[in-house]
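Single chain ahead, by itself, as structure tokens, in the form predicted on its own.
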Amino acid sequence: MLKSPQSLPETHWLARIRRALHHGDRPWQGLLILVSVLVIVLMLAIGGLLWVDSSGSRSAFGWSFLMPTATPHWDPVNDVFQAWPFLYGTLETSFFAILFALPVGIGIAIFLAELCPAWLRTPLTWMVELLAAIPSVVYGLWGIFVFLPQVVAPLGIFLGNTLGQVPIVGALFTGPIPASGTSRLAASLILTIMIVPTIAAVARDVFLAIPLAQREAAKALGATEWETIWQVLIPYGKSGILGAVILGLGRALGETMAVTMVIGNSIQGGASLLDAGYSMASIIANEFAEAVSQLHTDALIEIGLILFFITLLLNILARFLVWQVARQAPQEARA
């Protein structure tokens, strides 16, 4: 069938349209590229904001602000604020939360991958996922009328019976703890429980994305199932199992309610995880709604604007050591 003469010249438009945009690559390309400008843009608005709105604090207090001292001073009625214990908090929580999940998690995600039966393991998968789900309320809930008073408060006498008498790490076990169990110890517990899921689901998916000639090699080789678990699964993907943790931790670190809920929220707390504290974020969350001057407000913002940073950070050092992962892999491989 014989074209129109006038159908000819918009073919040929619209042939030049095609080839000019690739099909569609070259929009989906610049969507891509606009959206992650955006985040780009977010991200500094975010850290903007949090330094001018913290200018007021950062004036009055500079860097005492951070640092440690004997007795901790937080006294909105005198204007006097310093972030140290809730730095300490954060960090202490988050550290000792990382500590217990990591193993838990990568042994749920190894069993998971290669130890479960078939028949089990999409039931059991979906039950791990699911805790990833739960409201951090619900946690902290569970946590205020279960978990604090049957396994927290016996384990803090326990603790501070025997390893508050070890000299080295004497302490960080000191007690008493609360009779509620509110205490660092709690965060650390609650947190455990909330970031094993996404060790455990990220960690799993790492072991099943490593081909199946890793694992018949290291067999034909005469490993056992846990040498090629040990020497191979493991090492093979610890750039993602690594990812993994960086997830669990930032989470830990930006928690608020369940935190809040069973910390203790208590400004004099010392060292010890059994004693009651405070996190920057569950400060933020108590405290915020309720300043009572301008500098009260600009002293919350400020320890919303150090834990930005420390995300940050934490981000970017993930990504570097990541990376140096990766790298290191072709090498080691072709060593």
Given for the second form:
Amino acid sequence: MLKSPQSLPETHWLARIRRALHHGDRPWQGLLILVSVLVIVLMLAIGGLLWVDSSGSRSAFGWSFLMPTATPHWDPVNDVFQAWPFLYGTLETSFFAILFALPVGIGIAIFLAELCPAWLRTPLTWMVELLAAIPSVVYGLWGIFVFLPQVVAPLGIFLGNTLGQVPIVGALFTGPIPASGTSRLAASLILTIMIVPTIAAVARDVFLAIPLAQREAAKALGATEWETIWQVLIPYGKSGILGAVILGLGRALGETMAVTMVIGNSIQGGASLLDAGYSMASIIANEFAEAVSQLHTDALIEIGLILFFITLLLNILARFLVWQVARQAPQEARA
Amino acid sequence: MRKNLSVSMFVLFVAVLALSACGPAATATPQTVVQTQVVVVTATPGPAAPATATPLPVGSVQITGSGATFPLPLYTQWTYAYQFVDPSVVINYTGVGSGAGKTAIIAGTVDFAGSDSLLSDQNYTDGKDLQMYPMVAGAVVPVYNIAFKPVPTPEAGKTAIVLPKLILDRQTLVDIYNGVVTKWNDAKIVALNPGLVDYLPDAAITTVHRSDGSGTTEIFTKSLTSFSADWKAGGASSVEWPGKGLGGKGNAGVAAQVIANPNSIGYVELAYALSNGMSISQLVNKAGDTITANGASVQAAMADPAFTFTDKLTATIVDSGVKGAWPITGYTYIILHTTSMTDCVKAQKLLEFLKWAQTDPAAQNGATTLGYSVLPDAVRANVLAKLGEVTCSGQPVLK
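Next block: the form predicted in complex with its partner chain, after the form predicted on its own:
Full assembly next; the chain just shown is listed first.
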């Protein structure tokens, strides 16, 4: 057992070491710095590894790997690879997932934070958070056997017959959807369900953090409930809501299992949401273990690199947006 | 007091050790006990019984392998049964995919690899002394889900019409996957199926393929390549599929897509199709014979004298031309280092296991029960002879 510091004379060697280390503050600080630096090193290491390991594919295809094309090739036998169908599939499904999830997620958050009776709040919050805890493979299975045939297939037929006939927008809704419902639409909707809880939970916390005085002030000026929410609370929590959206988008971009199970895994699909498609995470998960050639492996790693860059860019963009919003109205950005 | 405690802790520790040592036998369910007895009884006259005078301690030899998922159920069963034959050996096989298995055996991180696909020349150079050994064969079958036109209700006193199985020939299967034959009532399909003329629907064919790279896809696409020059995508564990097909992950994913999409066709392993009661298409083989996929027709393909083995014991057995042979079949292999294994005890145990798997009747029956086709005698003799050539430190491993 060591003696307590008080009992040691000032000149004792142990006491001197303790003083030099600010009684443990310095090692603690060092430890924290080490952990923080580790995160940065890890980031750089992952990026560096993806960059180095994809060199074969990068030198073979250059920028043409990423270029949009109407007749994409992903041919492991003849070593011809283009990432466009996967890039397009990931971006389209994530975009629509956010589009669908944003109003629903914000709606749930407003209800939970502002309008919900107290007895319902806890069970409802708990249920929403439970949605986020369901493993994605379960979403995939449920999607294949219940959601796709019951909801997506009929919805796809309906969209094909209505929006599909409209010029310009119709290009995104050209049918027919496969009878099983496997399509980018299915992937978007499954992703929507998966990211709604993320958006709802973060946005709810944002609303709860808004000071009561804001609401009281709005009400005192004669604002209705709707006006308070729409004109005071949402502008106040803008940057926080944006953060929620970015979190959701991050999950949508990287989601692998559920998407693989419902998207159809076809590189031939057109631009339409109702076609079967492919995503970047799916092709890696599907083909990496049994890659045919070295170039095939390299091309898959390059897709990983692109996904990594997209996520990175998105985070930088999000930081920038949050910073912009905060700069415009510093007093509103505390939430 | 403290001394007493440590003594009792030691006693407890020894007791736990002793318990865990006899764990497998002690905790086995009645069913596995029966299996144990069968295995032991049938193995006794064989060469697999531990040859060493003083048996090694239980679980003292750890052998690891990884690779193809196609034979995973079989290897799991074999390694489980083998711990009752030779308790000193623990064999772990993980299904990580043929490609990953090949990489692992070349890098020397595993003792053996499983693979459905062949090693490339570069692999042989990198791995120095690799040798492949066929273990069992499997078949891949086209499965379909056609929404047939309604069968008229039978008149009183007559039995209802039962629709016959769909029949396809090699060219038509290629045409369907190429998107050339697009409807189920295409003249080519109708001509092959006189019994279905009135019932084949005027509906578009949806093709389903494996989205994950797999040995199943390799066997199937190699067969298509052999069936017709029209198949341009080649044969590999993943290929660029022509047409607007759907991809499903694993046998289960393909099956789910075929079941969910009326008027679709896909391909799965025979064992999977049988155990899930799917509609399996018959195929007209190169000899013009209409074949039903089953153990006998796969055996016939393996016995085809046209399929000769290379000195690496590999053979591509697709598109057999003999009567009664199923045309879409393939071997699954074990890969070993033949001269550079350094742990001779481990090498001996591993080879004894492989020999047991090929010669023990219970092991072979297990393979058949799981839907695999065991090697014909001539091929097995080849495999055993090649296993006998493996050396460790210059000495033959199997005596």
